[in-house]
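Take a look at this single chain, the form predicted on its own, given in structure tokens.
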Amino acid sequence: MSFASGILTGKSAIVTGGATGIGSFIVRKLGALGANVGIVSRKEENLISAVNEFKASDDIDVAWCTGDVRDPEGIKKSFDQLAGKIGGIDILVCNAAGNFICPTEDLSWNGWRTVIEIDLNGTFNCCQAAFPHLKESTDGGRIISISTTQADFGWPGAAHAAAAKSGIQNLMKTLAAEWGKYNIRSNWISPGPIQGTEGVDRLIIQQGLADQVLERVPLGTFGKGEDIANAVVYFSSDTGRYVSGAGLAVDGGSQWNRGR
């Protein structure tokens, strides 16, 4: 998909988990369209490597700051620091996530808690940390959370992630209702299987499920990171100015083909 050149010029965006996977595609797209982008992750080496790669391959200068989304006070300091570097926060992309395959009867409390803390609590912490900055956005703040189509169904082997992502979607609906008066839009994107991501590699390919998963995708292929990035741009730009509390499935139609 092609957007108008410079459609996000003057906008400032933070992408959590933006150093790798889907997050890195989102960073590239936002930066290419003119946004000032900052990324947050726990590992400094990943951040430095990603920022160098963005500069070398895409000629994009990306700011960075270490931060753990599970730490509300720490992530607030990280966001405030990044806001100073990139000129505020107009767009927040909550992308940081964790998951692993485990039958519910074998799932430990620590395993459950860890995924809930990263995915659901982390999204809440980031929204609160960004809130003072989003309120100041000239054209209205945007929150885009990365969910999954599995949040709308049962997810055998990933009850922790399914519960967390379902909670994220409800949080976005609630923020749309509460924060609309501040001109903040809150939406979410539900990716299907996206090739080249840790989720597909670890949860699908390494489990020997690639053929089985593709059979349920009407379009017959895995998605690409750029497909998710394009959806983020839709919500971030004027194209999505009257959309709030909504979800966009980017999954090749697979959520409607679960009976196969």
Ligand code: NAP
Contents of the next structure:
Amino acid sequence: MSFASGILTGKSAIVTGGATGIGSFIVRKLGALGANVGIVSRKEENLISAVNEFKASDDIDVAWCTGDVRDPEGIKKSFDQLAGKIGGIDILVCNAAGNFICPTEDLSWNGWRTVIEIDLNGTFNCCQAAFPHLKESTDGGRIISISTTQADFGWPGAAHAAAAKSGIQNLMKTLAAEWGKYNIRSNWISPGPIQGTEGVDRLIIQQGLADQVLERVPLGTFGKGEDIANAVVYFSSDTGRYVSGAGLAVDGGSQWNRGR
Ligand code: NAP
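Alt. form predicted together with the named molecule, vs. the form predicted on its own above:
Time for the whole complex; same chain goes first.
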């Protein structure tokens, strides 16, 4: 899928967790289509090496700032700093997340709390931090949260992530209702299993579950990071102008193939 070149020229975008995995594909795509992009996450070394890589392989200048999405005041400072570098915030992509597999009876309070704090509370913190900037966006701000197909079902072994992602989806619906008057759209994307990501490598391939997972994907393959990035462009550009409070599954049809 290709979009008209320069479709995002003049837009400024922050991608949380943009140094790795799906986030890095989103950064590449937004940057290639003309957006000024900033990335934020905890590890400075990951951010610097990603920014160097974006420049070397795609000739994209990406701004960066360290920040932990769990820290409301810290993330506000990071966003303000990045907004100063990239010219505001028109697009916020809430992509940062953490997850691990653990049966619920063995899940510690700390494990539960950590995932809820990064995924759900972190998304809330980022939306609040970006709000004053999104409100100023000339063509209307965009929030795109990265959820998962699993959020709409029970997710054995990942009660924490399933609850957090469901909460994120509901937060996007509420913000669509509350912040529409500020011309801000809030939507989410539900990826299926995306190849070449840390999550699929650790949670699926290393557990020997690749064949089992692919059996549930009607299109028969893992997705690509670019598939998610294309959906982000849809929501970020004029194509998604009248869409708010909506979710888009990019999962090869797997949400409708839960077995008998
Ligand atoms: P990933 O490579 O592990 O990326 C996660 C990113 O989040 C990292 O860059 C990490 O950077 C950042 N991060 C984690 N905790 C943070 C915190 N407290 N504050 C700020 N940044 C933090 O993961 P991925 O597989 O590409 O997943 C990206 C998104 O897609 C996630 O929302 C995930 O739930 C969703 N998803 C992925 C798949 C898949 O197949 N991979 C499927 C469905 C949904 P630092 O370590 O530097 O902080």
